[in-house]
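Encoded as structure tokens, the following chain is the form predicted alone, with no partner shown.
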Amino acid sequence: MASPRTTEVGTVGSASPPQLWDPVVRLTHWGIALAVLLNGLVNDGGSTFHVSLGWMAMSLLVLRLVWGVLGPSEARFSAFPPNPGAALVHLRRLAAGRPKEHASHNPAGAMMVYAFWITLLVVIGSGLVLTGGATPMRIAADKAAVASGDWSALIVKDGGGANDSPRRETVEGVHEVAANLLLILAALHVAGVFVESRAMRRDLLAPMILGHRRK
């Protein structure tokens, strides 16, 4: 059952559907992808630069949840609601060779889209837990001043101790473990991509990076 949303406009061979994938959306998908990316290669949890990616993530999927609601018919979340058991029908007709195209988001990619966001949410709910919602410059001015011998940047202001309580060690396991899992389905996504570009013969990479569909 495709989405309220949702157009199916043809099988394999028809026409392609209208211009799509705005500004807005472009930006927020590369810049995510991009600090996950750099983050899961990096991987020096702590680290000015380490939190200053997780900071640019938060701005950018904050900005794309609010164009969720405000952004054109095709970028809104009415466009593509998470929908399980048309996913499983998508998946079937891709399977037989007869996908249908989708003025948004097929019902696959969003399932897919919901999940990336969720676990992107654990990371950075998780890891704000853990630098105490310091800002990277915070984070920079208190290393430095360790650097320069002033230890007191590193006392605990909230008196409860909690850098060495069970607490932050489940945090920090929720953290990697959410990370973990942001990568594995930033795979899975480009798989998907390039197995539905295959079996709709033609270019899906193109509408992300320049704002339309290739024909």
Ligand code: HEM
Second form
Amino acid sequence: MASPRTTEVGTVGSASPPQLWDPVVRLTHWGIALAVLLNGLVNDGGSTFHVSLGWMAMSLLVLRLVWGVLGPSEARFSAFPPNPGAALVHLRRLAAGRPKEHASHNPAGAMMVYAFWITLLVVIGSGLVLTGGATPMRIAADKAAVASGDWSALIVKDGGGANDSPRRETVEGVHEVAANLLLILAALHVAGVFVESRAMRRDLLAPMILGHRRK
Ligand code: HEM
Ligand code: HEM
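Hand over the structure of the form predicted in complex with the ligand; the form predicted alone is what we had up.
The next block holds the full complex; its first chain is the one shown before.
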């Protein structure tokens, strides 16, 4: 029977997966996950809190993408290049009970990671268009002004009150569809993490939290 610890020579020095992802990967992962789940499932689209979380996700995504060039070897894009062929081979081996270890995300996981990042860029970009790039502080100030009877803030923000213009409706549609796609990807991703952990007979989640307990 094939050992689940079989290794494969990867593009980085060692094929052992990280015992613990570095702090930047963990911080950006859980920060983005929190923002996506709260914005997609819980809070009001367009509220100041929603836009604040969106800006937080945007900052964390920028940090993670810079880290993909400057970070430790397993966090770099070069350690998990997008490769649909390799992803299919990985899934076939997984189905046959002979998955291989990789030094970073496995090739199927890597495809999921890039799908997340591209979809996040669409959601954040369309959100910025909807708010005219206004910061959360500016949005809060505009809302306070409107609440105190000064409607001029709304007129400036919506480009002359064109709140239901066809262009705005299209961007809203893109934002909503991409946000829903993020949630579908998240469900597949969590299922993938558990299936993969079982098949590899190791806990993939621990290295994304605090690592494996050392004696
Ligand atoms: C973190 C990722 C995000 C997710 C998952 C997300 C999700 C959503 C969802 C589900 C809606 C409700 C759509 C509807 O039912 O009409 C919405 C609305 C909205 N979002 Fe986001 N969003 C995100 C980021 C952002 C960002 C970064 C901004 C702005 C910078 C933003 C601005 C808005 C606005 C203005 C609306 C209201 C659109 C309208 O007028 O109906 N969102 N968002
Ligand atoms: C909307 C929510 C989520 C999003 C957008 C998301 C996104 C991501 C991304 C982009 C990565 C790659 C990390 C990097 O290299 O920076 C990743 C990895 C990972 N995520 Fe999530 N994630 C979400 C929720 C979760 C949840 C709820 C869990 C818990 C089961 C989880 C467990 C993991 C694990 C264990 C990895 C590392 C997989 C590996 O070893 O290759 N994620 N996730």
